[in-house]
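This document starts with one chain, in the form predicted on its own, laid out as structure tokens.
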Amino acid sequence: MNDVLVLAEHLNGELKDVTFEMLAHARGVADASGTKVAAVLLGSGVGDLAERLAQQADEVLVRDHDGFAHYNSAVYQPVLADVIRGREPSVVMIGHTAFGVDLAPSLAVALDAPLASDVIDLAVEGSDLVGTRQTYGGKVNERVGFGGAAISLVTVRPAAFAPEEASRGGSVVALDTEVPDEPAFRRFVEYVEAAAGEVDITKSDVVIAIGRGIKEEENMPLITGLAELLGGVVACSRPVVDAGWLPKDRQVGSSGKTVKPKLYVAIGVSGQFQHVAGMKSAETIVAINKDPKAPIFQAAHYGIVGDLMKVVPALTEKITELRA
């Protein structure tokens, strides 16, 4: 097997987190095949980001160019084609995001490899690479294999793996692959941020999230008061979203946010596939239910099973006790 190749996706200056997620999981893989990590960055002014990268690998293949001060896959394609090409590595790891769904496409027509899309977990299994990606919405894992293509592809759901401090302290290299003038029929208008929401469930250390067992809007200040407590913030699964309890951005899962607070607190949430795509990386999960066997509790790392209107004021009152 060759290297592991990852593509460094970053956005005004900061690198994304699918970036070091995938450079993680790709140590381990580069590691067991006696092979070694590269990350590619394409970007301009992109100096300081690469030296971040290099932590993170054994080399870092940069092209600096004024093109790509902004994203576009009609030139960022034919670069990593180029690039891709002269490395020969057995596989190129893309995030499977709204730039890599753009991007990953084209670039495996255009080597002519096969592409695994969405995939949450890479292995090498003998010499033969191995993927896992989700069907029927996440009912059911499936395995692919790349018919011992010399190139593969695959584009890696955010959250799929857990970012890893590393010191690899890799090389840092400058292209000088030819970049192309960004066509008539593509062109890079403006960035336009969404919206945001009141809250940015994303980054807080604390989640809060309720399901249909909070049974009535009028419930709501029992949960509210507990997310407080915590320093933290409310969110939930469809089902509240549906009933309009809060607004979309506070939804987690496939359909929603997918979030990785130290502490996820899951209330009247029964844990269904969807639901749990989106919390399964907290580094704690706490669930409530009254169900015993509720989906949630083969996800979480403490359980109480009970009712939420007895369970929550309970909770409330003793964490109110510990912090006095």
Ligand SMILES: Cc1cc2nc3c(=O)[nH]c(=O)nc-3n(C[C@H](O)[C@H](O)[C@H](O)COP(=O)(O)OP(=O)(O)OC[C@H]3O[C@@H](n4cnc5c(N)ncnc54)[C@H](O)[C@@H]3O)c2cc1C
The other form holds:
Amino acid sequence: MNDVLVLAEHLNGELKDVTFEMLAHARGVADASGTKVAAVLLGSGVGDLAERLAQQADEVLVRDHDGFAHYNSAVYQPVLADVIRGREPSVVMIGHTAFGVDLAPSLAVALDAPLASDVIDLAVEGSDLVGTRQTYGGKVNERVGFGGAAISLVTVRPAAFAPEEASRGGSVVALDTEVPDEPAFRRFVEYVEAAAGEVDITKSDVVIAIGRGIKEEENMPLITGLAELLGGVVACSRPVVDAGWLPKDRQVGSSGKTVKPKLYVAIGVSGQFQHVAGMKSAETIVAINKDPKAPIFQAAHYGIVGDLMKVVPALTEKITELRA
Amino acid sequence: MNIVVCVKQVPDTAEADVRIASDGSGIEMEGLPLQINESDNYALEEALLIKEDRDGEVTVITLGPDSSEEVLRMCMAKGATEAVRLADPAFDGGDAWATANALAKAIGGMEYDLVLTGCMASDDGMTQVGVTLAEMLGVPHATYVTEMEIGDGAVTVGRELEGGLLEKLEIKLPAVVTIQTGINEPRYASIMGIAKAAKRDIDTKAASDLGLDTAEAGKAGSKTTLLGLDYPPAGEGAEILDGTPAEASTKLADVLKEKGFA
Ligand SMILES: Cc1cc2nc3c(=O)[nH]c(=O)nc-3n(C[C@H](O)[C@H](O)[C@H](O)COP(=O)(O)OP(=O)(O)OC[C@H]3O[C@@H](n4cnc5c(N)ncnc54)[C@H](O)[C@@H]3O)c2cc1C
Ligand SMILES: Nc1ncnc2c1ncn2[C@@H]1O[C@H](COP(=O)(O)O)[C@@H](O)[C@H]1O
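After the form predicted on its own, can we look at the form predicted in complex with the named molecule?
Next comes the full complex, and the chain you just saw is listed first.
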């Protein structure tokens, strides 16, 4: 096998966690196949990020250029395709992020290479690579092969791997790959920050989150009542925001807020990774769900398997009694 | 303005006890409710809103089994003008690449200004077909779109990044845009719409109609191979507080009290 190449993702001068998680897992793959880990960094004024990456990678390939001032897959793709063709890594790891999903499939077509997306594991079996990914909202794991391709691509689920501390002192190599101008067919306009809402759910010690299991908007007072009793705020999963039952600033998860309260109660939330990403660091996590196989029970410390329409009123009553 | 919307029929597994089929090729579908993939429903709505604003055709297309015609009819009941189903045993077992390839062959032969897809199919969760399709069609793309405004020969979109940050982009038409949930409020079909759609024809196309060799379709035309399915290993998991709702709630209230929350 050849090298494992990790695409460094960064925004506003900071490397994303997924970059370090990929580098840690890439190390395992490289060790198992007797190869090296190389990171590729495209950016503008990113010298210090390159140094940081060199602690984790054997080699850091850097293309520092104005054209990378902000992310545009239409600029990244041809440059990366060039770098990859030149280096012929066995596998390229890209984060399964808004950035990665915009880029990786287009890169796969350009390179005529297989792509396994959202992998939670990448293993070396004999001379083959095998990816593991989840389907059906985390209820089934799928093992995927790459048909013996010379170069394979994967996008890696954020937080699937732990980062590792290292100080390898890898080398930093400046690339001179040609960077095309931003094409007229896809122009970056601006970044817009999410507007601040009335309530900042990241500031509360107690967060009571509701998911699609609530079924009807008219059931919401059940949750509001419990939250008031516990002195907490009401938060939610994405479908509750999509339905217009709570504002966007109440959404917990990868495309919403990240919360670290002392207590997080997930009610009628299945626990798909995009949600769990935003609450897994809470001190105590309680899940109430009628499906015993719901992935949320893997993230929770305490669980009740039952109908929230019965459990929540019973719980509200018990807590009221305790208070009396 | 002619718009093509890619839609997929998926089983609703949120509350289901999902079982792997004995032949290991997929899951037991029996008893699972089938529905349009969630983000595809938002993509359809976006297309219908544009059509109401500026006229044109909205063609819905799927690659799927006989049952997926239900989804196409529901789309027509809401206002889609044409429906195409790619149907051929040769398409079976295809990965995102093979699916996108078949869709590209079919859509490449149509007159379109915009192709909308959902951002992710909830069954296989690939998050690939839209961008792969764009690349195969040779047109620009934007993913995870939660805001869209049609301009002159171009579309300005808002892409939802992590943490709710929005990235605004302008892309030239024709283009492929993958739609994220929440961009609009999908309508319901009217009874009359449903009755009318039941009588409509669905244009069915086999691999040969698309000029696709069977070696380029389905499993044979895939870049990745499915090696097997498993249940996720049972981790440590939560401590389950059991009993009736009242009993379980008493246990939980005690835990919360002990930790100082109740
Ligand atoms: C790019 C991207 C970003 C995303 N970002 C986010 C994000 O930031 N946050 C987020 O939450 N999601 C996000 N999602 C969506 C995510 O993939 C899931 O679709 C979503 O988290 C599911 O929400 P849910 O658990 O409420 O609904 P479902 O998955 O539908 O689960 C509902 C749950 O309720 C249970 N239930 C039903 N009835 C009852 C009852 N009576 N009593 C008890 N339990 C019941 C069911 O068993 C089920 O487990 C994102 C998706 C994408 C593609
Ligand atoms: N079999 C299919 N037929 C039509 N459209 C599809 C099919 N599979 C995927 N798509 C489209 O591509 C999007 C992303 O799917 P995926 O890449 O499988 O997660 C979906 O939301 C659909 O819009």
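No experiment lies behind these values; they were computed from the predicted model shown. In this text, the rigid core denotes the largest set of C-alpha atoms whose superposition between the two forms falls within 1.5 Å. Positions refer to the first chain, counted from 1.
Enquirer: Fitting the rigid core first, would the Cα of residue 222 be found 2 Å or more away between the two forms?
Expert: Shift at residue 222: 2 Å or more after core fit.
Enquirer: Does residue 39 move its CA by 2 angstroms or more between the two forms when the core is aligned?
Expert: Shift at residue 39: below 2 Å after core fit.
Enquirer: On a rigid core superposition, would residue 238 pass a 2 Å threshold for CA movement between the two forms?
Expert: After core superposition, the displacement of the residue 238 C-alpha between the two forms reaches the 2 Å mark, so yes.
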